[in-house]
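Shown here is one chain on its own, the form predicted on its own, set out as structure tokens.
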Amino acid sequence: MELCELTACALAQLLAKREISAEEITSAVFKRIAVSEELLHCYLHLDHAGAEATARAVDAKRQSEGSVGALAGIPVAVMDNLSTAGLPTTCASKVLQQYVPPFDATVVAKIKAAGLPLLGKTNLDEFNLGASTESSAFGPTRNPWRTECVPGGSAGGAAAAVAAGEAIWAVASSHLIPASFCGVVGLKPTYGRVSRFGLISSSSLDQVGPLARDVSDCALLLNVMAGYDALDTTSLNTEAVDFSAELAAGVKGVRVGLPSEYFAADADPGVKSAVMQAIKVLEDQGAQVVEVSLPHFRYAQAAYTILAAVEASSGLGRYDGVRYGYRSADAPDTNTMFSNTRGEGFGAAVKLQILLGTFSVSTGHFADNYLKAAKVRTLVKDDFARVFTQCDILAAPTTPSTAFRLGERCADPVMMSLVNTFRAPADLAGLPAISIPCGLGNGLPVGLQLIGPAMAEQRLLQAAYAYEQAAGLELSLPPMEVR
């Protein structure tokens, strides 16, 4: 196994023993990128010079017995909707194609402070609006498990990069679906656990979290990212937690709730089978499995779609060609400039969201659309609050299906939006959730989703780790065609 295919934990041990260097790890990752990137298209921008300089600096400090963190020198990829000083941040949109931020997002500043070389910026659905990474203005990312399939979205580039060895781990948002489709671990923290400062988002539903090859790595990266940030008004000022400290606590006596609505929903038989087998593994480890109900589950995906579209319609109004971003050259007057700039700058998927969002809050439709969606959000939160008096965590599929073929759903936005069916409830409620690989369906990865009450990331990580260890699954790697 090559260095770029090892976990961060394994690499940290080798670094501590000085059996390898940070520069060797970074070089190995860039070599893999050179081999597979033309096929996969995980990245929109690479920073060879910056990553290599950081790796060399870490090695020099480690050699001179200077104080350096255990994770220093392990390279990371960052989704291209997080601001990076001196590097383009485009949100995969023509509108921001030339934008280079003057500052780092808080999570980017934290990974830099920890000494993690920043490999580059990964592909996504334009402005995070999508579920397949096909709406990127710069072309889709391919799934390394089967390159005619999508990697999921919005963070498809980041998940595909981790799966293919083009990154050791990654920082992203809207990343549970890609984690499931690409066979990696993704954790969405409680809303406010990780700073959103510097996240260019079209929706307040977005939350930044780690993507990694296994649960231990996920916990380590969350340690780097989490914490209060005065620059973010949504940040939670809570006591610091070492998420990797008690990973092996096990699940004996943990009540695992099975929400009947998830399993009654239309999902691939292979997905349901793999998830039920994973739940049986947890039960064999001492977990108590109980059936619970989330009555308003069936409305969650529609409410999510409306709320996200309304926020996109409002938030994307700033991209008008006046202050920054793309401006149409064909603009004889101000109104034409506004119209042409937005018409030429935004892709079809973003335009659809803007139209849907504008319609949902327009006169005569506000009460029937936006207001009802907001009420559903409250009902979904209440459902979760009730079931977490009956159980400690919930277990369900991450997605209704495995990865679908590129282009298969592009012409059908309703079918595309259904990919979010199992993700939407936890997003609406701002709750933590983790997706972990639990086998294959039709040769493609299946994700087990665990959802917890607010601030229960450690509980989720412990359960995920217990499953990972008991299942005895070897580190999942995609076919050799991309390696």
The other form holds:
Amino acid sequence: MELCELTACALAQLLAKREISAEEITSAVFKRIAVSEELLHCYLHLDHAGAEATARAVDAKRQSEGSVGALAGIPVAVMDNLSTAGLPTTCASKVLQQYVPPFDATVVAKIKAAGLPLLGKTNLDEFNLGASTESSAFGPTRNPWRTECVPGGSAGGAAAAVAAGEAIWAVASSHLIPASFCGVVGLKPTYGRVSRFGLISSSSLDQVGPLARDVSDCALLLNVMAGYDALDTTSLNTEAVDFSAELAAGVKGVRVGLPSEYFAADADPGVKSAVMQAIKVLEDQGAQVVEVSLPHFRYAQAAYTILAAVEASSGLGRYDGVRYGYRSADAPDTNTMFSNTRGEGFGAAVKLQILLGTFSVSTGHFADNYLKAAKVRTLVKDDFARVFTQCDILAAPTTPSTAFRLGERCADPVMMSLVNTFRAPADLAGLPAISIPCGLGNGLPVGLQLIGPAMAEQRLLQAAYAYEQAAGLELSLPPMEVR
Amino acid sequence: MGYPEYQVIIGLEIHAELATESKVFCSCPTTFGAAPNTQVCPICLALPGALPVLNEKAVELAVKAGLALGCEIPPFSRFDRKHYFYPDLPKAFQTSQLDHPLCRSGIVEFRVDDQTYQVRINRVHLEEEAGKSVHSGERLQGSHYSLMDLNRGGLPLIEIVTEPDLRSGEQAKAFLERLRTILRYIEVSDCKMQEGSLRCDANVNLSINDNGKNVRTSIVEIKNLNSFRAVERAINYEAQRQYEDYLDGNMSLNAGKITAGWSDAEGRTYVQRQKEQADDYFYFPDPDLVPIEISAEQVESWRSQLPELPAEREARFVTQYGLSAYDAGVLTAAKGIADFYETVVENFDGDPKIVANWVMGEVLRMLKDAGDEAEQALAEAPLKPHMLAELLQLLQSGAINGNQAKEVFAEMWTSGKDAAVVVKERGFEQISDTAAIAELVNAVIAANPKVIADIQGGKTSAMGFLVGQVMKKTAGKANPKLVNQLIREQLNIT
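Could you switch over to the form predicted in complex with its partner chain, since the one displayed so far is the form predicted on its own?
The complete assembly is shown below, putting the previous chain first.
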């Protein structure tokens, strides 16, 4: 096995024993990138020199002082909607093609402080508005498991990179769907657990979290990222947790709720059977399975769509060509400059969101759209609050299907949005969730989604770890023709 | 048949910049007059990914303003986004407050001449300032180029909205002056209209009684009035215009709001556009800012920090110092001046009314040119209040006369010398030595037998001649009161 295919945990042990250097790891990753990137297109921007410099600095420090963090030198990919000082940050949009931020997002500053070489910026749906990475202005990413399929989205580039050995792990603002489609582990933290400062989100529903090859790595990277940040007023000021500690606590006696609505919804039989098998594994480990109900499940997707679109229509207003980014040339007046800049700078998927969002808060439509969606959000939160008195975590499929073919759903936004069916409720409620690979359906990875109450990341990680250990699936690396 | 009677209906929307050290959602400084775009950061430039952090001092000042205007402070408040595209609005929305303002339902009293009026305050809310545009032409549209200075972008503003309780330009001006006094007293805003830290929009329409039928003209919103005088003139002009247009059959009635500008030079309003429908700002609650919750204890704590407000102070000046309501009003119109007055009174052994006359006369005369900066000019003047008290003490004791005191005052104002020093330098000390003056009086009486006879014959007005003679002999330094008294004693006139 090549270095670029190992987990961060395994690499950390090798580094600690001085059997390998950080520079060797980074070189191995860039060697893989050289082979497979042309086909997969995981990255929008690579920082070979920067990553190597960090790796060398870490090696030098480890040689001289020996006192560097255990994870220092394990390279990371960063989704291209996280602000990186001095490195292009485009959100996969033409409107930000030339934009280089002067500051680091808080999570980026944290991974830098931990000594993680930053490999580059990964592809995504334009302004994270999408679930397939096909709306990137710079071309789609391909799924390493089957390159005619999408990697999921919006963080398709990050998940594909982790799956293909083009990164050891990644920091992203979308986790579940790309993790599920690419067969990696993705964790969406509780709203406020990880700072959103510097995350160029199209909506406040987005959260920053880790994508990794296994549950242990996921916990380690979350340790690096989490924590209160005074720069984000929605950040939670809670005691620091070591997410790696007690990872092997097991699921004995843990009540796993199966929300009936998730299982009654349309989904591939392959997905359903893989997930049911995974739940059986948890049960074998001592978990207690209970059936529960989230009655407002069926409204969650619509409410999520409206709220996300409203926030996108507002948050994307700043791309007007005045201060930075793309500006349409030769407009005769300012209003034309605004509309041409936005008309030429944004792609079709983004424009659709802006139109939908603007409509939803326009005079006369606010009550029927935004307000109703906000009420649904409250109802969904209440559903979860009630359900979590009956069980400790929920288990469900991450997506109704495995990865679909490129182009298959582009013409049909409703069909496309079905990918979000199972993720929308937890996103609306700001709850933590994790997706772990639980087998294959039609030869493509299936994700098991576990959802917990607020601040229950540790419980989710423990359950996911218990499953991962018991299932013993060797799924983290695709049987890739490009390897 | 006479002309129909009408009433002018006026409501004001006032914006005041809060006197915080940093901006409302970032830590950039708020100092006025820095080089363009030097007081900016990723947050107030709206760089991608930057998030706002609420400046708690701005909330405190906004709530204090509300309390001073008699408002209620609801326990829950939140920010909303008001969307529109303009080059000096970096986020393409202004963070403001729609349904849940910080303060509601206040009331303010003010006076015009001797009449007291009340204005209800609908709300006071907190929002952010936009940047400053400098156009090569008149306005953005049609300019060859426009420059944006975002130093101002993100300064904390309060918007104060009145109910339509005002009835004339004079009332609007008087109310606005009272409002400024209050905001300055509580040190919430420096309220400088020239610098734009206090701005006013006026909504004006008429309620006309035409043969028993009530008719309302469409509301005209006059934007950006930048002086008290402009507020008064613009409203009076606009009311008259609406009335005349109504009589001519040209005035639109009960239509949507009409926006107008005011030309100070021409003394007239310009209707800019008639809104076909209300502007749509696509308001919705700002998801990046958590709602503001203010406990009753916090409100009371802030209330207890408020200084004595101008209305209370004015009433106290009347009862404590025996001043007229007018004088008390003038002296309390600015906190710095009222403070100065009270310090002089504390240090002066005599009638507070004398102090009032001096402060309102000599002191305010010196501050006339300072305009908005009067308080600052007074604070920086070399003459300190205890020094004025000493001067008045000299005047009261008869050591100098009134004209001399004014001359000494003028010198003290610029040099900061003590009264006694200036009096001595100028040789103004009056001769109040009874023996010395008596000697001169006797000499003058002896030298003017004819005048004495006239006086004793009943022509007491000739007394002045004798006083004048004594004053002449002392080069004006004799205490005239004492001279007068001694002459009367000598001649046995009572």
